[in-house]
Structure formats: structure tokens, C-alpha cells
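As C-alpha cells, one chain now follows by itself in the form predicted on its own.
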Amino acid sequence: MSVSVWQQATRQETTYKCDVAVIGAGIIGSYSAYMLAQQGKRVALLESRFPAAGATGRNAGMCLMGAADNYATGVANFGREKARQLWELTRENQSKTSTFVTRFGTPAVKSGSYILAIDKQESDLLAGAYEMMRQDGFEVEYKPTDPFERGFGSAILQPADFGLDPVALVNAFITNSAPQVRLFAPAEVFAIQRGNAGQLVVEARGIQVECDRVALCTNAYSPMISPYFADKIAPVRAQILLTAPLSRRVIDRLAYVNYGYEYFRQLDDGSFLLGGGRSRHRELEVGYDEVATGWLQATLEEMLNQYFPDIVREATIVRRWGGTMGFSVDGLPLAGQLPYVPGTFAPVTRPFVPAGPYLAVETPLDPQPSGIYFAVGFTGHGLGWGMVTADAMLDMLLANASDAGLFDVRRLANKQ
């Protein structure tokens, strides 16, 4: 993040003192602030724009069990037992999310979802995935043919999956955190330093926060807070299109198709939402721009014409948008404690790279624990992993837990 001296000169306040500063007011940050408030902590929630401005408010609003890949691929990547544990965590996350949706009364559609195959190869993979999921105790059903009769392949039904309004849920967390949580927005964070008395000092546009602990819930934007994340998280763009409301229901469930690269749902008002298409434009769909690009939108329209020509005939496309996701290097969320305070290092600058943020090679000078914790890198599944990853982070922040379990960032060091 970067803020000029002129922008910072117009402070609204001098200093705000609290127990914890949470940076990022998406689903992870707002949930973390809420949970900290339940523990009696005084919290500053800092957001560069407005709540749910990033990936949280720009996704398809689908709370699904599982990771980006299907269960068979998860088993191949992580092994049977670890895959089972990871899917169990997404099921736990789903239960937590459902509890809060019910508690706050925010919109949700508990319709279940289909994982749909795009071709025979994926259909065979889903058949194997279903057998393993059933054996491992997950509530699923198998459909050997396309349940929508649209030309897809086989499908796995996950009945507990549901759709929600992620912005409404974020705002509910913030509203129900008062008065323990104070939201500062827009308040772009540009530095975290160690104060003279040993406290952490968060410098943001319009406000300086002094606190004991910091929770980074910054996902794709984490490398802009500290270069520690530069080789761990990459910004990747996702895109969606939305049609005008249809006069009828064309699908009755959420859908996740083509190895997770595309997804669609019909909203309560009848409009049809279709997202994805990145697999054909990987090198272009990167970075922090939240634009809807012509090449990818054309890919989405091609899919809409192929599988839903009746929708194309009936309704126009009324909205298109993009959002920046934080992809971790191994596809799993990252949680832990930053090894140093970003303001306590000796920088050796790298040459400027026009395509990315300015980075520095950091040599830590401060030997004490940083007190800066993080839950980031959700790889397009913040609604599926978010709360349980935040819980792992908060266990370290509040209870001095020694690690973040399966999400612990130190697993990456073991792979080098």
C-alpha cells in the first residue's frame, strides 16, 4: 500500500489506542474483529476503501464444501488423510457460516450445489471422487448424467452447500461488533512499525493506531504490506457476468464446473450469474486491476451461448465485474505470525518492476516476536476456508498457540 505525504497530512485523528488492529474488512477481517470483540478486546478495523470492497464483495456468494480441486485431485495432491482433514475443515467452516447467517438474518439460499464435469475425463474423475468422499463420511450423491440436461457430464451433489450475500454478512459482523470494534474506512495502511515503548504502530491514511497485536486479513494485498508474502501469494483476477432477471427458474442449485474454473447460480430475483473463464487467459488475468476484460468476458459469453442459449434469447447481460483473489503457492490458506515487524528491517532495494509492486529484500533487525498475525491466501475460496483459517490465526494471537495446524505457513519452508 502507498499513501503520499499530502494525503497523510490531513488526519482526522492523531492516535487511536486499542488491543488489536485488524487490517482488511472483508469476510476474514470482519469475522476476526467480531470474534475478538466477543473476547472483550478493543479493536480497530482498518479498511483501505469500504467493507467488502475486495474479493469478498466481488465473488459469486457460494459457500461450498471442499477446495478448488475435486476430492480425487485433493487426495492425489495431499494424500488421503490430509485431504479428508481439509474437507472436514471446509465442512466446519460451512457450519459456522450458516450459524452466523441464521443469527444475523442475512440472505441465504440453502439449495445445495452440483460439482459438474465438463467432459468424460472429468466425469470419470468425479466418479472416483464420489466413491472416496462417500467412504470418508461426506454427505454426497452421484449423478451419472447432467442433472440440468444442458450438455454437461456427471455430477456430485453436495446438499449442504448454500448461496449467500457476502456483503450483508460482512456488514452484520461489523454492526454486531459495536462498540468494541471501531471501523476506519477509507484508511489505507502504508506502514507497521515498532513504537518506542514496544507497542505496534499502524500508520494508515487519516489515522495512527497503537496496539498490542495486529491481524492481517489482506489476502491478495498482503505482498503490499510486507515482501514476506511476495513468494507466497499472487494476485489473480476473477470475473463474473450477470443477466437481467429471468421469468422462470432455469436451475435449482449452485454449480461448480470444469475443475472449478467456472461457476454459476440463479439469484433470488431470477438473474443468472456466471463466473470464471480464467483457464484460457491465465497470463492475462493477474494483478490488482478489478476490470472486466473483453477477452475473458467473451469466454463467459461463449459458455453462456453453448449451455444456456435460452437465457441468451430471453435476457441481456446487465452487469460485469472483476475482483482480485489471493492465490497461495500450494492452493491452501496461510496462517501464522509474521517473522518480523515490517518497519524493523534493513532494506536492500530491488530494481523497479513495472508489472508489480515495489519490493525490498528484508533483513530483520528486531529479534522479538512481531505480534503481527495473518490469515491470507484463500485461492478463490475465502467463503469456504475463511472462518476456520481465521480461528487458527486467532488461537495464536489470543491463546499463544504454537502453530496454525494444516494452514500453518511454515509448511512451505519444508517444501524448499
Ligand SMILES: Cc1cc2nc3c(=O)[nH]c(=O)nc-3n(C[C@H](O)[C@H](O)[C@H](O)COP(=O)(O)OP(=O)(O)OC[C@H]3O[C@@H](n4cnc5c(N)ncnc54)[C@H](O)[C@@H]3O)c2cc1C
Second form
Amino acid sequence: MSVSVWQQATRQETTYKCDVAVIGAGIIGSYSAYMLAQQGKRVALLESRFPAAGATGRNAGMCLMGAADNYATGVANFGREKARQLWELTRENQSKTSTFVTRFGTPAVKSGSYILAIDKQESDLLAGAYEMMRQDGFEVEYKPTDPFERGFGSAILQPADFGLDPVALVNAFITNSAPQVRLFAPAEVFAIQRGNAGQLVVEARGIQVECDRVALCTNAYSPMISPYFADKIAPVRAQILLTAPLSRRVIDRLAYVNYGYEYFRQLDDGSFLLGGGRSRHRELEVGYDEVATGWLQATLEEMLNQYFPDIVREATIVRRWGGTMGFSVDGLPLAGQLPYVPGTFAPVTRPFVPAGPYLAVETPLDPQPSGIYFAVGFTGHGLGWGMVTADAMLDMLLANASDAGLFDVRRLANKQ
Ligand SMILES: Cc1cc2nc3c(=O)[nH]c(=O)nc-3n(C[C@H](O)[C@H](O)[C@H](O)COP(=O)(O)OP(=O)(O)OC[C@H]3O[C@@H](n4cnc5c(N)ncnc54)[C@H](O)[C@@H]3O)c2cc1C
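Switch over from the form predicted on its own to the form predicted together with the ligand, please.
After this comes the whole thing, all chains and molecules, with the earlier chain placed first.
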């Protein structure tokens, strides 16, 4: 994504003045714009394509509690107390999301979910995870055998997990925040500069926005906006397949399986959605192409054949799609303030290598705070993390909070 000088078409209205420019109209940008409007701010929401064009409009719509594949892994990665705090944040996020879904009346399936084991080893891990979750006060149940009776292992039931329609939710945030929030789409942002009077000037195709603050809600696309993100966020593809509607319910809850790598749910119309398969094709499933690839779709079909042969017999696959997730270097969302105003988009100079060492946070420090804030790097869990991360960003943007708590980007600098 880049914009040539020839493509920089102008509209009649070339400059729009407001308090905050929010860049990216996915779940994070639309929610942030809505919350800013609630605080009386005048907002320009700039989206390069159309609302929910990115990962938000392409996901499985599962709003789950939890940050990693299971609590035991979370405890191993972060330590018991931090894991508890992180899970608590996802629980808070879930309850916020649920409130908005109810307020706007967008579709939701409050069925709960199973975290399912693929084998004996994962079953043992889930038994331990359940015990720790119970001790730490999370509402969960343990099923020692596969509740679906399809050859999986044990399961943890998370009753508050639910399914939603992410596009409907994004559109509801935008509709319910007008006219305080004005959507510009398509309007690809290609430069952010500081104006002569100290204001921020956001240049997008067809419109220029002058504002006091910017909120970057561009997840995987962030390294294309500033090289600051090049060693922090990597674009990773995820894919889904969907069958024609089935004549009966084959499962009654959402499910995550195989350490979170695969997930499935049956939609209201009876169609069956299956996603994942990436762990078998890690090197290939990267980058910005939102495509369905033969190798990965074959892996998903293999799984469908093995665990759901009855579905294969009854229904054909009617849709396949891919989307781009923004993976952060340590798997947790990143919020904060850019240390400088990027004059123009710069090329990604130091791509993030997932298994590599942490690089220092760059320091072309501005003499004054940049005023450009961000909430990015959801690592495949933006519906689980989105609102609480955006809130941490907005606390900095609106109330001058000094940091973004557990999401603060500066944690990476300490991990040398
Ligand atoms: C197949 C798949 C399944 C998933 N399933 C789940 C799930 O079940 N549960 C879950 O929690 N998460 C899931 N995720 C992850 C989730 O979708 C993301 O974490 C979440 O949508 C991120 O939201 P966002 O608003 O930060 O980013 P995005 O939705 O990617 O939005 C960023 C927006 O910025 C726009 N943009 C980029 N550059 C510019 C620019 N220069 N100017 C203007 N606009 C720009 C893009 O067009 C895009 O609309 C899944 C992802 C995929 C791909």
C-alpha cells in the first residue's frame, strides 16, 4: 500500500479540522472513535478501504476469555499473577463487548465455548489449566472427555464466551457516533506531519485532516505507517472455510482446539465455520495477501474429514477466505505513544523475525510529545483484547495517563 503523487486526488472539501483523527475502521478504530465521541471529541475516522475491510471483517467472530491457548501456557509464559491479571482483562473486555452488542442489538450467540484438547498431552495441560483457573476465581467447568464426542480430548467450558458479527458491530459503532464522528472511506492515510502551528496534519488520499491527536488503529498494517513498528508487529495470515447450511445443529458451542490453532463454530443459518491450520504452514502464511491458499485449505479439509465426516457428506464448502493479523513480538497487544512524528511513511527496514531477539525501541525522539497514539498487535485475539487495549490508549490520549499498564509498549525495551 502506497500512494503516488498522481493518485492523490483532491475532493472539494480538502481540509477537515477536528480534535482526533482515528486511522483504521476495524473493531479498534470504530470503538475508539465512538468512545472519543462520547467524550465530546470531534473525530475523523479515516479508512483506506471500507469499514471492517481488514481482519475485523474476516475473523471467526469469537469473543473469548484468555490470552494464549490455555491458562497453563499463560502461567508458564507470564507467571501466575500476570497471567491472572491478563485473563481478568479479557474477562472485562468480554463484558464490555457484550454490553455494546446488547445495546446496539447486533447479532450474538451467547453459547459459551470449549477449549478442546487435540491429544493426551493437551488434555493433561487443560486439566492443570482448569485447576488454576478455578483457584484464581474464573468461571469454568472441566469435561474429562470430548463433549462433542468427535475424538478430541478433554475440554474446559468457558460459559461467558460468545460469538458475534464483527461487521455489524463496527457499523453500529460508526452509525451511533455520527455526526460527532465523520467517516472518510476510502481514504488511505499516507503521511502524518506536524503543521506550522504545532497541529498534526494527516494526509489521506482525497482529504487532509488537521487535528490535535491521532489514534493509530491499524494493527498489522502499522509497520507500513511507521518503521517504529517494524520490529514489533508482523503480518500473519489466518484462513477460514465455511460449508453450506446443515439441516441440524452439530455443535452447540464455539470451540478452540489444538492449543488454539484451530477453531470452529456453527452459525445461525446452520453453516459450519472452521479456521486455523497455520501451524503446518508457518513460513508461507505471512504477509498482507488476504487470500485462501490451496495448501492451508487442504489442511482445514483434512481436519473436517477426520472429525466431521458427517458434515462433509452433507454439505459442500461454499466460501474460503483469508485475513491479515498483526502479531506482536511477545504475543500481547501494544499501546502507547509514538516517539516521533513520521514525516512520511518509510519502508520497513528491520522486519520483525518472530523467533529473533528483541530489538531496542528506536529513539529518534521528538522535542515534544508526538500526539500519535496506538493500540495494535492483537496477535489473533482482537475481539478478546480490543476494547481494553483501546481504553488504555485513550486514557493516554485523553487523560494524559503516563502509561498503558500491561499493554504499554515500553515493556519491550526492558527485554534485551
Ligand atoms: C481469519 C481470522 C480469524 C480470526 N478470528 C478471531 C476470533 O475469532 N476472535 C478474535 O478475538 N480475533 C480473531 N481474529 C483476529 C481479529 O480479527 C483481529 O485481532 C482484530 O480484527 C484486529 O482489529 P483491528 O481493528 O486492530 O485491525 P483491522 O481489522 O485489521 O483494522 C485495521 C484497518 O486499518 C485500515 N488501514 C490500514 N492502513 C491504513 C491506512 N494507511 N490508512 C487508512 N486505513 C488503513 C485497514 O484497511 C483496516 O480496515 C481473527 C483474524 C483472522 C484474520
